[in-house]
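Quick heads-up: it's one chain on its own, the form predicted on its own, in structure tokens.
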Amino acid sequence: MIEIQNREDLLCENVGRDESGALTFAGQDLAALAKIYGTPLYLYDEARIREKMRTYLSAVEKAFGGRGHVQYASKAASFKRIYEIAAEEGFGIDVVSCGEIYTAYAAGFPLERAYFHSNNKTDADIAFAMDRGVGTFVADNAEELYAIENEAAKRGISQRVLLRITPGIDPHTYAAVATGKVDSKFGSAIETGQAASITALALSLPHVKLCGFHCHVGSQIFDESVYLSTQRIMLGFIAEMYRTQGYLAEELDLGGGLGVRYTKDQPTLDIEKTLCAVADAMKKTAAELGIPMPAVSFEPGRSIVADAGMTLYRVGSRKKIPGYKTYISVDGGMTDNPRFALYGSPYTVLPVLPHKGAEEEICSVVGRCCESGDILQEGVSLPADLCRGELIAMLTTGAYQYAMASNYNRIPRPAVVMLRDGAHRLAVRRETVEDLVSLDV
């Protein structure tokens, strides 16, 4: 374990510098890891993942007592080791596909603690999930409810279900990740009366056990007032369903979406403070409405794994266009992290080795794909003498990088390496060119 020195703002305490000024992650030598595993390389700090999970569990217990639950949102990063950690830490999970369900199953995760999301579960998806004992379905629409009823009837079971409701909240986040507005592909809107109608339908189906409601308003939310508004709308809906349909929801799932720090100008959220504020507001709202507090669930994903991740790249070419800009090309790109191309997502990029006394230059960090939009980050300040073969690190890449990676241009996906207590272990091996043709016939 390398000693981490006092340092500048490097976003998270698991990022530091050794005595020579070289960047470290989870106290480990990045150049040595790149030599062993190659680049591009996804690194995960396992201790940080566990710390975040424990923070959520502690905060939910403090805020809601035994009436609070937490599920890890698989879409942020899904591979077997993540589910092993979640199982060991006492977390539930949310899953959105047969692939995520099977990965959790293969890792030995107890699937009765899984919540199955998605706005378009096929009949095959529903059967697959039931056959593997997925505990709860989060149903999006009437067609899905009928399919759940059909598959549950075949098995002679009563399937636990939450209904996904859209509360009509605009969280002022990226339009592509705002999911709580009325005009959304997800869920049934309260405003249009569809939420009330689907509740009546669920209650009429003999093999569907309606346990409550689910909502999710977006991602990268730093303002707790979004959740305070959401809880009031959702508890109001619960009270209305009790008054008009005689149904009192046992559970309210408020989703995830807490923001994480990608750049130094973004804040660090206090998870416990936020959840306690939500709990206090919910208790007051429930009392005003004259209903008991439901059990409350949260589904953090990004805020569990984002700053537990780092990606290493090796510099290839440096292209300076006089009077325009400088491009730094690396051996990865939109295949291992498409988020800038999709959303313009900000990141912090740093050289691994120190360049003492070197001038800084504003650069565009770009990938190797045959695609003009293959950009990892614009406006990055890097040493003017950074050259071919050197390593750069992108911070806070634990969420939605490996999960969204592709084989565009037939580029193999990077390896995933877990770091813990000064040791490192391969969690997902690097794809090979042979892997790329393994499904071809």
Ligand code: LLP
Contents of the next structure:
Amino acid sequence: MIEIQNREDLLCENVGRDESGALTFAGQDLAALAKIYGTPLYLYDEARIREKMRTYLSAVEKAFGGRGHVQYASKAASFKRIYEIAAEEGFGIDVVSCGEIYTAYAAGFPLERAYFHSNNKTDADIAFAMDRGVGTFVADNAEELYAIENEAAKRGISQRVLLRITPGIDPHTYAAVATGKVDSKFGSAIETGQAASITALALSLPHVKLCGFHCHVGSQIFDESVYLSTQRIMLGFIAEMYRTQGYLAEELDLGGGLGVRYTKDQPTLDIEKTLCAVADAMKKTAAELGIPMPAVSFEPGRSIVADAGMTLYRVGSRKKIPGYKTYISVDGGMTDNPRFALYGSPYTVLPVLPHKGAEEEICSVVGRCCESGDILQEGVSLPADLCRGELIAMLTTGAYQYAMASNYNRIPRPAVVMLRDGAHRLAVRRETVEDLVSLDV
Ligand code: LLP
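Here we have the form predicted on its own; I need the corresponding form predicted together with the named molecule.
Everything in the complex follows now, all chains and molecules, and the chain you saw is the first one.
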């Protein structure tokens, strides 16, 4: 293990520098890891994932007593090792596809602790999930409820179901991740009366066991007031369903969405403080409305894995266009991280080795895809003498990078390596060009 010497702002305490000034992650030597596993390379700090899971578990315990639950939103990073960790930490999971269900199943995850989301579960998806014992379905719409009823009836079971409700909240995050507004492909809106109708429908179906409601208003949220407004609307809806339909929801799932720090100017959100503030507000609202507090669940994805991740790239060319800017091309790109191309997401990019005294230059860090939009980050300050073959690190890449990676231009996806207690272990091997043709017939 390498001692962390320097306390400059490296976003998260698992990023440091050794005595020579070289960047470290989870106390490990990045050049050595790149040499063993190649680049681009996804690294995960396992201790950090566990720490975040424990923080959530203790926060829900403190905030809601024994009536709080947490499911890891595995869309943020889905591979077997993550599900093994979630199982060991006593977490639930949120899954959205047969692929995620199967990966969790292959990892031995107890699927009765899984919540099956998605706005369009096919009949085959529903059958697949029921046959593997997925515990809870989060039904998005009426057609889906009928299909769940149908498959549950065939199996002679009563399926636990939550209904996805759109509370009509705009979380003021980027458009692609705002999901709680009325105009959304997800859920049934309270405002239009569709949420009340779908509740009546669920209550009428003999093989559907309605357990409560779910909502998720968006992602990368820093503003606590978004959750405070959401709880008020959702508890109001629970009270209304009690009054009008005599149905008292046992569970309210408030989704995920807590923001993480990608750059120095973003704040660090205090998970426990946020959950306790939500719990306090909920207790007051429930008392005002004269309803008992439901059990409460959260589904964090990003805030569990984002700062447990780092990506290493090797620099290829440095192209200075006089009068314009400098492009640093690396051996990855939008195929391993499409988030800047999709959302303009900010990141912190640093050279792995120190360039003491070197001038800094503002660069665009770009990938090697045949597409101008293949940009990993713009406006990055990097040493002006950074050259071919050097390593650079992109911080906070644990959420929605590997999960959203593609094979555009037939570029194989990088390996995923877990770091723990000074040791490293492959979690997902690097794709080969042979893997890429293995499905072609
Ligand atoms: N629950 C539901 C129903 C969700 O749809 C999501 C995220 C979560 C929980 C977890 O949210 P989180 O805690 O990770 O914010 N690809 C985008 C993010 C899409 C989020 C989709 N849903 C990105 O890279 O920013």
